[in-house]
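First, one chain by itself in structure tokens, the form predicted on its own.
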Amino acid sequence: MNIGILTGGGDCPGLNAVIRAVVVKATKHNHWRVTGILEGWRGLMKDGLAREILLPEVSGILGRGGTILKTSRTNPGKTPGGYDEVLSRSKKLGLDAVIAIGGEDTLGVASALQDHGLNVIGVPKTIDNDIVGTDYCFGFDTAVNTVMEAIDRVRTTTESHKRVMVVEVMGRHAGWIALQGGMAGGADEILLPERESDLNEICALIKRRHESGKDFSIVVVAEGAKVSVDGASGKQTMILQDGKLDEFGHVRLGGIGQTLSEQIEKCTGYETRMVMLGHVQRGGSPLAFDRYLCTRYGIEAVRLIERKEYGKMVCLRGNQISSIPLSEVAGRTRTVSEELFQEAALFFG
């Protein structure tokens, strides 16, 4: 048996500890070849970027950052005859099965090349938290940790000067990262993707917030968040965006943070200052939880081609490692519900 395993779209914490994973069951424990595609799809439309990956190379990537086999945003659903490529490559490599890991692009093409044939298996990687099916993308618990820890250094410093502070997070269509790493930061404001947020509110509770005696204020605005300004043209949406599409059709994101920081102050009239965690929250080395759920995915992902149940992606439900059709994950998003930030609410102001 072959089994091939890539990393498709953005990097975090934990792909070389599913990698590791994959490695030491598929060759220590089943005596098969594992066969690493560099640069996600990519290395299975371009000669020259696969190569069997040995038990050594994994020893000691446990808790390293980024991945082993690169990484790229290649959608092989937007060259002509991309798939035929694929499946073209995989039977010249002599791969039985693939393991796709990565988020909700990834897995979308892994879905559709199953139905082209090809025997895949996912894994859910996503910062975000936001693909259907699991409780738990790896990657995200860490990333929560960064923010938070970012949130608690920049209030010693907001507090000290009396400022608003604006931390803008990742999060383009689910807020998960913005909800739990601002709860667990203690914020004043989560601003998210799923609900529009009006500015004259915004500024009216920091107000309030403000003269009741707290002279400090930190809000948390996840990249994709809607917030609603009154302009000379009537309301409209403060949203931003460079343009660029990558090859899945996703806008570049990131920016809202300073502008939201600029309209606060002219509000207000308190000074703003912004900070944009940015890449910082999907780098470094993954933390204990991620580490254990990462190693788990990846032993199941082996398990999965052991029963030949192809086309499925393995998920966490409870504490209980499953897996789900990769049919009912494609084109879904998992978003944060109205009650889950009702409760982050009851401490806002």
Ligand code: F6P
Second form
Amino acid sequence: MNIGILTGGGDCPGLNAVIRAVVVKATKHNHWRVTGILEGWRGLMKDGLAREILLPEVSGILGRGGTILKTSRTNPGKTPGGYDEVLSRSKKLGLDAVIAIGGEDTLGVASALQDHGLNVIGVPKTIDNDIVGTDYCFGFDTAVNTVMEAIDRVRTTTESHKRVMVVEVMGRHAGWIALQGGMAGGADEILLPERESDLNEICALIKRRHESGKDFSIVVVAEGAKVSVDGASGKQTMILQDGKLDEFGHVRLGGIGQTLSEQIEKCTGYETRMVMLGHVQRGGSPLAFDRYLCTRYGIEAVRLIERKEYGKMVCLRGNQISSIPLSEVAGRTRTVSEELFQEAALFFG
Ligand code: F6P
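Complement to the form predicted on its own: the form predicted in complex with 6-O-phosphono-beta-D-fructofuranose:
So here's everything in the complex, that chain up top.
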């Protein structure tokens, strides 16, 4: 048996831990060959981007951030005949199956390739935690801890200067990082992509808080949050796109924190600063929860191949490792419910 393994999309803590688990289980215990495919799906669109991974290469990588396989946002579906190219290159490499570690885009490609006849297994990765069918995507827990620690640090300086601080976190379509990082850090207001917030209401809440004795506020905003403002022709949503699209058609986000802090300062009169946590959330060493989860995901991915249960994604339900057909995952997003948001809102102001 020769299995390919690749990491696609944005990186996150824990990728190397999955790679290590797959290589240990597949080579040491099953005596299979593991082929590392470099740079995500690009590694199967170009020659020279695949090589065998032996056991010594994964020694010591459990806690290392990033991915030894590198990553990209290459989408074979964008190139005419792209899926066939992936199939013929996989055949040339002698791959019996491919483990694709990635988020919604990488797993969407995996699902399409399964339909084209490639044996694929998916592993859910994204700090955004927005993949359906699993309670946790690996990388999320570590990212949330980074956000919490950042808010703890920002709190002391915000308090000293009696300021308002806007903390911008990642989260394109789903606000899990903002919700859980914000709640863990004791945010006074949390803004999500799932629900439109109104600038006047945000400012009124901050004013009420400051008038009732508190002299600082922390607002956590997801990069994809929707905030409506009064425009010339009525309410309009803040536009923050810089126009650049990736191969999956996603616009590059980032920037709502700056715009929002300027608007908050203007409408409340309180000095307002912002900090964008950006890729700091994706970097560094995975914490224990993610290292353990990644290890279990890696083992299960190999077990699915042993059982020839292709076209599936490993997942976590409660504390049980399980699996779900990729076709049920592709093209869907797991978002924050209104009920969960309302729990967070009990602590606002
Ligand atoms: O991987 C998901 C994510 O972290 C999103 O939250 C964010 O919008 C995006 O990746 C940023 O991607 P890139 O590093 O390619 O700019």
